[in-house]
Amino acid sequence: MKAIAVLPGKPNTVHLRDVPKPILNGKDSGRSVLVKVLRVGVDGTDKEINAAEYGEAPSGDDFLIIGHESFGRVEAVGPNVTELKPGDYVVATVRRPGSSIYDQIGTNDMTTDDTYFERGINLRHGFLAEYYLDDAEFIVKVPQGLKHVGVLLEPTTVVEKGIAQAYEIQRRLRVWRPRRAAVMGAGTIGLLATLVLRLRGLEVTTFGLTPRPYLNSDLIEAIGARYQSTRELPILEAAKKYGPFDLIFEATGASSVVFDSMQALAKNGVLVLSSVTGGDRKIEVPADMINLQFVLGNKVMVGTVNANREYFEMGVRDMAQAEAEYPGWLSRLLTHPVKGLENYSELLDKLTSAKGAIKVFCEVAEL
């Protein structure tokens, strides 16, 4: 079968290759599920892996099949699989267990291992292929009514986990009812964070660089949130006007925004950091004031990465609610389809050059 792969450690080696189709048979097939891939989303992670910034091949191979945002249809199941059947639409989780105690209890997204296993990212092949095989434990059913937007489930789980963790942390307060939220960044994750927070009834202000109107600001306003360009009103000034914010979800990839967000946070507020920043940028911040406000205001800042099955299932529920409350909204995020695995160059090019792209994805096969 065909697959899109890279040679880890060597920049710009993305290519199409033939690999063996996985087969569902043998003594270990009891809980296995064979899935035909229909769509796979791509994001900055795939671009960075192709640039050889990180990522390793699975043991025994010198290549890594990329793609971690999967959506497919079950082709066959092992004899011990009762929760799935051929024809079901599914999404696979990304992280696979290591050896820590957290991995053993199903929270492998919280692993303390130095080595981690992620499909399409590190030491496990991904989903930009015609088929994949996996254990039913890591495969989540998607209702047929969501098949047209199912490829958005994996990025939605990043949001689900971060927001769920914020509420979990604030159980310490006995009562925590956040009213005002801010989302830093209006890209795919920022848009999905805005949606999930609106579904929970919060007043949301989403910050982005581009002055409105454009598609992203239109999408934000269509679900009753507020869009604010930081070119027109900086974060700290906007916080005085619309905040302070009880919950801030940061998804810009700019570390300077983190420190502005810390100052925009309300007492008892939670700042969720979801973006990964590299480099050695240095900025001057009012460190004493920030520290004082965090201590006296019982504020929390927490990082979040990846997601386990719990958040995939949570994402399915929220996506279903979104389709009911805001019909067609999720579909508008799927801006740049690329048909066929053979067009892998176009797929990655659109990540950097496509104007107005929200979600770039490969149509591997017909829905």
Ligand code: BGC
The other form holds:
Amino acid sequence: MKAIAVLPGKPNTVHLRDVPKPILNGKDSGRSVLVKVLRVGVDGTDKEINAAEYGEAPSGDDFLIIGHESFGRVEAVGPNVTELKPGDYVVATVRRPGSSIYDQIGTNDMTTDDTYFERGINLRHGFLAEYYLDDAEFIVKVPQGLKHVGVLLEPTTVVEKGIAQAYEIQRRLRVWRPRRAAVMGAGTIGLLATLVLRLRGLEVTTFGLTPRPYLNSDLIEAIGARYQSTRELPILEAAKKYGPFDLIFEATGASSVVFDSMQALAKNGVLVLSSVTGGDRKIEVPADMINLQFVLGNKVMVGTVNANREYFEMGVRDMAQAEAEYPGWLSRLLTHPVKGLENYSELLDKLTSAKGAIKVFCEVAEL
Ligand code: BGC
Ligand code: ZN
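Given the form predicted on its own above, what does the protein look like in the form predicted together with this ligand?
Let's see the whole complex now, leading with the same chain.
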């Protein structure tokens, strides 16, 4: 079968290759599920992998099949799989268990191991192929009515985890009535965070660089949130005008925004950090003041990465609610389809340079 792969360690090696189709093996297939891939989204992580900044091949191979934002249809299941059947639409989780205690209890997104096993990212092949095989434990069913937007589930889970963790942490307050939220960044993750916070009933201000109006600001306003360009009003000034914020979700990819966010946070507030910043930027910050406000205001800051099955299930429920409350909104994020695995270079080109792209994805097969 065809697959899109890179040669880890060497920059710009993305290519199409022929690999053996995985097979479900009779009596040994146990809890295995064979999935036909329909769509796969790409993001900044794929860019980094193709730039050889991150990512390793599985042992025994010198290539890594990329793609971690999957959507597919079950083709066949092993004899011990009762929860899925051929024809079901599914999305696979990304990280596979390591050895820490968190991995052992099914929360491998919280691993304390230094090595991550992530499909399409590190040491495990990904989903940009015609088929994949995995254990039912890592495969989440998506209702038929969400199939047109199912490829957005994996990025949604990153948001679900961050927000669920924030609410979990805030149980420290016994009573927490968050009213105002801010989302830093209006890219795919920022848009999805805005959606999930709107579904929770919060007043949301989402910050981006670009002055409105453009597609992303239109999308934000379409779900009753406010869009604010930081070129027109810097974060700290906006916080005076619209804040302070009880919950802030940071997803700009720029670490300096974290320190502005710390200052824009309300007393008892929670700041969620989700940007994977690979650089080594240094900045000067008003450290005494930020620290004092954090101490006197009982504020919390938490980092979040990846998502386990629980957050995939939450994501499915929120996407269904979103379709009911804001019909058609999720589909508007699917801006840049690329047909067929063989068009892998177009896929990567769009990912790196398409103007106005929200979600670039490969249509591997018909839905
Ligand atoms: C993926 C996560 C993953 C993270 C770090 C992100 O792009 O969506 O699932 O854990 O990269 O590798
Ligand atoms: Zn990702």
